[in-house]
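Form predicted on its own, single chain, as structure tokens, below.
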Amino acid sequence: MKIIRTSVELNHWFNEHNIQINKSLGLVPTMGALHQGHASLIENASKECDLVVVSILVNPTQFNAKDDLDAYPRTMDADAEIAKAAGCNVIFAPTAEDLYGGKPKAEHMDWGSITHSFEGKCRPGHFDGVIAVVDKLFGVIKPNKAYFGAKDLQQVAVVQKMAQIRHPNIEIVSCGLIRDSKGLALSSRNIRLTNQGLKRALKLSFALSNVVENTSAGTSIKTAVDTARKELQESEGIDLEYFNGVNCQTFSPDDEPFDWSHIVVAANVDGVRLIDNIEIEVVG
């Protein structure tokens, strides 16, 4: 496996070993800290792909926050030991200076609903930055397919929509979400729990696997939904930002239950934002 740090130096790779010509390529975009999910991203492409590249780059301009940026983990080295044994074969970490070919910034995107409900209301210019920094990746890389994990729900539709517009021939692959052995959504941020956090975080896949079943057993998707969302709200060390319905196409608020393909969630534990979701089957 060769790890690259400049776009420079990726583009003579590739031309050397006439990598874009010849074979079919994977990306997997990652900020880092890399866990068992990026790692069932990376052997997902490595089936699909003749090479497959990874990413790492914190990228500034998708944080709100200075300290949230500032205290998400860098973990290079055990990165690199992941993402090989996963099937990775080159490691593309550069400065978010060379890749933005300066200072790094974003324009302001208004795709509706799809870049301004949910986490977008949530987290204000955060698409912004996604768009931005995987937009730079693609038009670098330049990649057959590229893999997203499904637990950054609304992050896939939003990819998507941009890979329609300015990366048709790019295929965007959502995978599915990947859980600990307890039920928790597997997150770069959840090492940033205690263990009372991470107590108190299991409450939030609680939540969302309680909406199915109460589903299945005769509830309105409503009421489930509405039942969940109080207890959580109510939960001592959870600051509950939304738990609702949604369609995974639209994000749209106003969308009717009818219409809901997943139940998403985000939350504060610890201090540590976690988002999660579930996929649903509503009836009538």
Ligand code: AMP
Given for the second form:
Amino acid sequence: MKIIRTSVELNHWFNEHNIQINKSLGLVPTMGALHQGHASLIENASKECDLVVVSILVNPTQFNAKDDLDAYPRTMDADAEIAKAAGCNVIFAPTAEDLYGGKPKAEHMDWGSITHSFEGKCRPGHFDGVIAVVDKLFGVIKPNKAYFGAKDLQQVAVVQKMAQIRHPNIEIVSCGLIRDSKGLALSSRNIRLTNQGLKRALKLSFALSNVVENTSAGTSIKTAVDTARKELQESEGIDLEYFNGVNCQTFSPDDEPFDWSHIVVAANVDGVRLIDNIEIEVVG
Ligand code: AMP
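Requested next: the structure of the form predicted together with the ligand (the form predicted on its own having been shown above).
Then the entire complex follows, led off by the chain already shown.
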């Protein structure tokens, strides 16, 4: 596995090996601090593509809080091991200045609910930064396929829209959400949780699976969501931002329960911001 740190060097390497001509190229964009969630994306890419590039960049333009950007874990050596074991061929780890070609900045995008509800509303400018960095990565790497996790469900919708408009030849592949043995959605931020925080964080995935169980047992989805939301709002150490049913194509807060495909949650748990979601099969 090769580690490349500049866009110029990456293009040089691609040209030298005729990569973009002879090989199908899979890209897995990440911010590092890799875990089994990222590894599953790399494994999927490696099954479907000849060559897998994993990008690692803590992208400054998608952080709306400087503390969060500064506290984001950076673990390059361990990342290289995880990426290699999962089937990565090239790690592309540029500086933000290299990738953006100067001071990192992001243009404001308004694509309605998908950019402005839920994550877009709670983290103003977040999706502008995501769109900017993924657009830059697609431009430099020109992959055939790019792999994203359903853990960041709204991000998948935003990236799909961006690809449709700006990179119609790149296929966006959405991969399943990976949890630990207790049900906690894997996240690079989990390492910032104390033992107490970890226990509290588990309440998020419990609340999501409770909704699914209760609707299967006959409770209406709206009642199940309202009940679970109230319980989380009353839980110590959990500062709930949202707990809602959504349609994963529209992310409109006005969608009716019969349009919902997922339940999404975001909360600060002991000061660490976590998101999770679950697909729903039974609606009513
Ligand atoms: P990040 O490094 O957090 O920006 O994530 C990079 C990619 O990994 C994104 O497409 C995420 O959705 C995906 N990802 C992160 N955590 C998980 C997880 N637990 N399961 C599946 N995909 C994940």
